[in-house]
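What follows is one chain in structure tokens, specifically the form predicted alone.
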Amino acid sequence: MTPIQMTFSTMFLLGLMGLTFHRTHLLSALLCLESMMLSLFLATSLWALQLSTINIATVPMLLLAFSACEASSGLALLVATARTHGSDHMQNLNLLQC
């Protein structure tokens, strides 16, 4: 495994390590799921640079944009549950209740 590919590794595990041991905010939730898409883009650019052919190289466009769109709705998301629980804390966020 070159450096290269360590690093990117390295990016999406702490992102994913980060989603799952620390939620307690919403807003971190999707900062981690952000830096687990930035991993994945830089990763696939890389590739598609290495590799050198137009079919693959719209494969980053793609994932950035929906990671643009998962970025716009998870922040919709956000505002809505500021808005009537008061906060961001996952612990508020009960399925179960109306």
Second form
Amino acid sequence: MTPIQMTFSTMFLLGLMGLTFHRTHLLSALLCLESMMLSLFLATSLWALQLSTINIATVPMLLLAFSACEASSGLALLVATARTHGSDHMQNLNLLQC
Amino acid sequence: MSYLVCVLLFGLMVGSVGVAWNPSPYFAAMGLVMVSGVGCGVLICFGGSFLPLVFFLIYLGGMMVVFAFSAALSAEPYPYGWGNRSVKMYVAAYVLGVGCAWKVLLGKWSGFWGGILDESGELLVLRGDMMGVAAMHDVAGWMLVLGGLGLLLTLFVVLELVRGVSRGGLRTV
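Right, the form predicted alone is done; let's see the coordinates for the form predicted together with the partner chain.
Zooming out: every chain and molecule, the one shown earlier first.
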């Protein structure tokens, strides 16, 4: 594997691990999700630049647009959590716990 | 030039470890700012001109600003810092894991991986990625319309999620 592919693959896996093992705040999980999206943007941009397939350059732009949708939905959920539970601590989200 | 790319890739890795194991969301946002700045540099090193600019303006200037002021919702009086004992242990574990993965999987790579591929051989004003993004308005016009409709839908989703009183996503407190 070349170092560049290794870099953005590792960035994606690190963000995924941060999302899985987040400890206290919901916002930390959302920021790890953003880092995953960032690694995908880098990967598709480097695809367009390195292989000179310039039509693929539309993919990072559309990826950015849809990830803005996802980030705003996540932040709306964060605001809703902060308004009902008082903070965004993950241990307060226990309505489904038996 | 390939040494510069190496340094920037190292900066990407350091920032990603910082985001993945953050003591507090403030430091995760700072790590994301660093990663996007360094990623912009990587794209510039590979010949991109428009995509790094989009990255800085839209991602950093648009989305990160919103995350930065949303961090006020997760405010604590005494947030953890990087020097906290549990944080240091986990960051060391992540760095060791990444180092072992690199040693095992990279091995001996061959080929010219750090150079810029430039087909025309002359200095052009209109670079490749700018032409690719222009294709989004020309050939992929319907995808642009779909993206705009998706963003409009997201606006209504967000408004419904934070609506209070009777019909919304918030319980009455």
